[in-house]
Every structure is written in structure tokens, then in C-alpha cells.
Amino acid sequence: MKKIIIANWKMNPSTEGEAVKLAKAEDEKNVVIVPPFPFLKSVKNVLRNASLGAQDVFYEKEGAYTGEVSPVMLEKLGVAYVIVGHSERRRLGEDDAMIAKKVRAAMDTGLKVILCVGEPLNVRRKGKRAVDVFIKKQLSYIKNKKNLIIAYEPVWAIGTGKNADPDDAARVAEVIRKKLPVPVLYGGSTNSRNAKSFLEKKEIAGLLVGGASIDPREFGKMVTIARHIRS
């Protein structure tokens, strides 16, 4: 299995033109490009190798839900993947039960789900057992593993420049795989300098990249590293 690299652009860039330019620069095989909602169609139109992803989804197909986007809408736009449960969404109030509903709705529509899990710093400080219990609880609502990818992203590492130890990230990935036998990615301040140390772990199937995915040269280096890693 080839390592997969996911470019989560978050709320970047500012314009459609910039998004199209960035998408063209990052259009590689085994890559998923995840732009903001307004740019999904434009990005889709220029992709030839990469897959298209969305940053979130709602759990109903239609209805009076102002500001939400349904899985049906995403599927009809040509979206293949959707990120669910990112820690930045959880911080805004999403809980495990709501996230599980989103996972089910996305799967029922045929989307591939990238489910984010990971512990905050106060849990990490309690030790490995506390981390494992916390993550297993996050996974406890998930009943279907079809079309599911898990992204382990320790909350304390996202956007901080800090990283989990690669050996410990691999250990957590294996804990997740015993709970749900699906591919597990690592996310949390990854870049071209540390990508190899995570990708060379057999337990880690790829990377969920945040800030570095906005720099096409940096992201390209990461894709090249992934391409040369033997699974």
C-alpha cells in the first residue's frame, strides 16, 4: 500500500485563483487535496492525479440547517474524501456522538472518511495508558470501518511545531488498529524535515498535513519522501 499524503489547507488561501494555482502545484498521485468549501469545484476541475477532499460535513442530507453542507452535496461535487472530527472542529463544540453521526452520513453517501482522533496535553502528561483510554473512547462510537481512515493527531502538536515521538506515534497507531483495523495516518506539525521519521513506520499509512500543505515546495518534498518509502 502506498503512503497517502493529505493536504488540509484549512481556511487558506484567500482567493479562488490562489487555490487553483496551489492545487495544480500539488496535483500528485496518492495525494488528497482538501481546500475550503468555496474552492472545491474550481480545484476539482484542475486535478488530474490527486483526489479531492472536504474539510467537514453535516450529518443530514438536506433540511433547515443554515450554514451546513451535506454529504450528498459533496458527493455531487466530485468529493471523494471528507475530514471528520478534526480537533479544531472539536474545539468549537463537536463531541464524539455528533462526529459519529457525521461519519455514518458520509459513509452512507459513499464518501471516504478521514476521522481525526488525538489527546490534549493534560491527557498526554498522565502517560501512555491515559492516552490509549482517551483515544479508544473517541473511537467507541464508530461501528463501521468501511471506507474509513483514522488520522492520529495529538492536539498538543497541531500548529505548535511540536511532534509526537515517531515510535510513540507508531505505538498509538497500532492501538488504534487493534480497535479498528483501518489505515492510520499521523498529523501534527509535520513537514519535510520530520516526514520520513513518521512515514518509515510500518504502522503509519501516511500523513495529514496542515500548515506545510500551503507551501507547494515544502509539500512537494513530503510527497517525494512518501513516494520513496517502502510500506
Second form
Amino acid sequence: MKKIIIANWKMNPSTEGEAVKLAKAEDEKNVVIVPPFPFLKSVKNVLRNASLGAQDVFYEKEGAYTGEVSPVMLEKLGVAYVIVGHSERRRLGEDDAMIAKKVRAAMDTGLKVILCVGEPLNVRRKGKRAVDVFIKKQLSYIKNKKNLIIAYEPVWAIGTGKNADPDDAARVAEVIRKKLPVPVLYGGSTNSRNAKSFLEKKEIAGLLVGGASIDPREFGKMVTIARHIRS
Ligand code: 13P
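Could you output the structure for the form predicted together with 1,3-dihydroxyacetonephosphate, given that the previous block was the form predicted on its own?
Let's see the whole complex now, leading with the same chain.
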């Protein structure tokens, strides 16, 4: 299976024009572009090779939920993937039970789910066993593996310039796959210098890229590296 590279732009860029330009520059096969909600439609219109993803979704189809976006709305816009349970959303108050509801609603609508899991620094400091227990608990809420991808993103590695050790990331990917046999991505301060060390692991199906995904040159290099990995 080809390695997949997902561009999570987070709350970037500021304007539609910049988003369209960035999307055109990153429009490659085996890539998923995940722009902010307001740019989904215009990004979709320029993609020829990459797939489209959204950064979050709500668990109801419609109703009085100010500020939320339903899976049906996303699906009708041509969104194929949705990120659920990113640590930046968990930090704002989403818990495992809510995340499980979002996963189910997105799957029921036919969206592919990229579920983010990963331990904070205080758990990592306790050692590998504590990490495994923490991640298995995050996964214990998930009952269905259809259309599911899991992204292992250690919280302490996100936006910090610190990486997981690739061997340990591969080990955690295996722990995840024993519980839920689905593709597992790695995310956390990946860039063109370290992408290969993760992508060459057979346990790691691809990368979930944050900061480096809003730099088209850097992202392009990562896509090229992924393309040259034999799997
Ligand atoms: P960075 O690549 O900026 O560390 O972000 C990773 C991430 O959170 C992707 O979802």
C-alpha cells in the first residue's frame, strides 16, 4: 500500500486566495488536504489528484447546535476524510465519549475518519507501559473499524520540534494495530528531514503533517520521499 501524507493546515492560511494557491501547490496523489471549513469548497474545486479532508465534525445531522458542522454537510461538499479527536480539540474540552460519537456519526455518513490518539508528556515520562495503557484507553471507546485510520500523535511532539523515536512510534503503531487492525499514521513535528525515518517503518502507513504542510516546498519534499519508499 502506498504511504499517505495528510496536510492538516490547522487555522491557516488567513484568506481563500492563499488557500487555493497552497492547495494547487500540494495537489498530489496519496495526499489529503485538510483546510479550515470556510475554504473546503474552493479547495475542492481546484484539486485534481489529492483528496479533501475536514479538521473536525459534529455528531448530529442537523439541529440547534450553534457553530457546529454536520457530517452530512461535509459529505455533500465532497469531503472524503475527517480528522476527529485531535489533541488541539481535546485540549479545548472534547473527551473520549464525545469523540466516539463523532467517529460513529462520520462513519455512518460514509466519511473516512482519521482518529488522533497520543499521550501527553507526563504519561510519556512514566515509560512505555504507561503510554500503551493511555492509548489503549483512548481506543477503547471506538467500536467500529470500517473506514478508520488512526494517527499516533504524541501531544508533546506536536508543534514542538520534538519527534517520537521512529522505532518507538513503530512500536506504538503495532500496539494500536493489535487492538484495531487499521492503517496507523505518525504525526508530530514531521518535516522533510525526518519524514523518511518514520515512513520507512512498515508499521507506519503515512504522516499527519501540521506546520510543514503550510510550506509547499517542504511539503512537496515530504511527498516525494513518501513516493520513493518501497512498501
Ligand atoms: P506539527 O507537524 O506542526 O507538529 O503538527 C502535527 C499535527 O498536529 C498534525 O495534526
